[in-house]
Amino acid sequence: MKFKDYSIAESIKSQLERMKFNKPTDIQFKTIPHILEGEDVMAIAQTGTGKTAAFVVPILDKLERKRRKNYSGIRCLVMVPTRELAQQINTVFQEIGKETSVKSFGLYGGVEQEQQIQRLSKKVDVLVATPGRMFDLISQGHIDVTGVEHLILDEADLMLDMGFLKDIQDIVLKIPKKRQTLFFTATIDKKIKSLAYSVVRDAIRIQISPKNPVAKNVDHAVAFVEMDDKRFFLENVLREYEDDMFIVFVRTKVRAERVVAALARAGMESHFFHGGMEQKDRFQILDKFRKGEFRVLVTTDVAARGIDIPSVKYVINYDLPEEPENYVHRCGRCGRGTNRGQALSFCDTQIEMEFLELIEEYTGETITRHEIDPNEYKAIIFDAEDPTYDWQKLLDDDNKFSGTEEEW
């Protein structure tokens, strides 16, 4: 089945065709018909499977067909855990709904309120929001949710992890009981189930690839590289694939900045991205990366969820994550939709073997070992070293894992 075969507005079909969205992904194929029928949906699917379009397409159609009456407030509320995700989902609504009359707006903290208040004073059908700023403006009387027809909770598992349970419960009390609720999550456990069944009614449960949380179109490999040597191997990989886009995951904000500085000394452009940056700077960096103005983004796990840049072909786990779930989310930044991706991890045999074992236990898969010949190992370090700089001095403070620094 193709998008042109769905009973949706022609304006949406034509825009999907222009965007080269022809055939739905598995999650889209299984959820769109139920959403169009007005049913509640609880969907579990790993990252990178096209969950956003799975609700954007049918919700746009429903809002376009059912025009406003006297109610001037928000008709569809999408709650998300991060500012980047709010911005990204709003962009998808605007792109797919370009030829419709539906208006959407992304609301989040970290920016001045005044312009947001001005925009909210005009017609907004779809509000994509993080909880904090949303409740601030509801309490100030700038947002009316009393007539919400559709509630969407996206990345619900991360919302729970970030402590947003009470916010979800509070918003449910403010919106009509008679509504359609869509619940999307990448992982499922007892806490997630409890939350889901408290907000959905007789929901259709849809689960994609339940036995393996890792996206099927991402190839995985691990190379055993000692902590002090990782930067040389990163440089080697980036030079070998000099035309491709990479996301490089590190453990802390300090490491992100130092890896970028070291790559710059080696004549390679990259940019860091982490939770300690001003929000406008974070958006600016992502926008430039998405446009291809640079090809290497070095980031903490703040970018492990909700960042959709289809042109990213490679993920490098410069540091293995302590939480195995984060490995899955990181790797899902490549191989988006129908594209193939490659995830390569550097594993220090003294420090990170435990993390590797936890990841393999969690995914149920053994990650392919990329064996490095000892002579090749030495050659990579020799070729990468720049005699102008004292690399070891740069690494001394950087390559000790304390595990205490805030990454968000």
Ligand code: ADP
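Write the structure block of the form predicted in complex with the named molecule for the protein whose form predicted on its own appears above.
Here we give the lone chain, stripped of any partners or molecules.
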């Protein structure tokens, strides 16, 4: 089946064709008919499989066909966990909906409210928002959700996880009971699933590859590298694949900045991206990376979810994530759509073995061991650009493990 055979608005079909979206992906094929029917859907599919268009296409169609005579507020609310994801999904609505009359707007914190309030006073059909800023503006009376017909949670498991749950429940109370609710995610556990069912009515559950949430087109390897040696191995890998784009995940904001400094010492350009930066700098760095203006992004779990940059070929877990589902999301930043990706993790044998076990238990797969011969190991350190510099001292105070989420 092709998109042109669907009974959706011509204005959407022609735009999909221009974007070279000819055939729906599996998850799109399975969910779109139910969403068009107005059913509640909980969709679980691997990273990079096209979940965004799976809701954007049918929702745009519904909004476009069932136009209201007079504008009466937001009709579709999409909630997402990070600001960059709000911006990205808003862009997908605008792109696929380019030829329609549907107006969408991305709302997030970290920037001035004034302009957002002005924009909200005009026509917004689809609001793609992070919970914090949205809740602020609802309580200040700038957002009216009483006409919402469709509520969508992307990265639904994280959204329903403790941090966001209360906000969402409060908002749900303000939205009409008669609404369509859609959940999209790559990972979901039992606890979150039961929470999710408390927000939907008779949801149809659609799950692709139920057992393994790990994307099929990503190859995985782990190398045992001691904490203090990691930067030499990173340098080594980056030099070996000097034309490719990398996302390097570290545990904390401070470490992200230090890895960038370490690479700069070795004469390699990279940029950090984390939750402690000014929002305008966050957008700017991600935008430059998206355009390929530099090839190595060093980041925290703030970039683990949803970000779609198809040209990224490698994900390096410089530090292993403590939450195993974050491994799945991080690695899912490569191997998007039909591209292949490679994930390489550096596992320290003192502290991180337990995280590796948790990850393998969670995914049900053993990650290929990338054996490093002891002589090669020494040679990599020896060959590094600046092995004498006292990185150890610099990183030491930061090698202790601490909580993750506030560290984004």
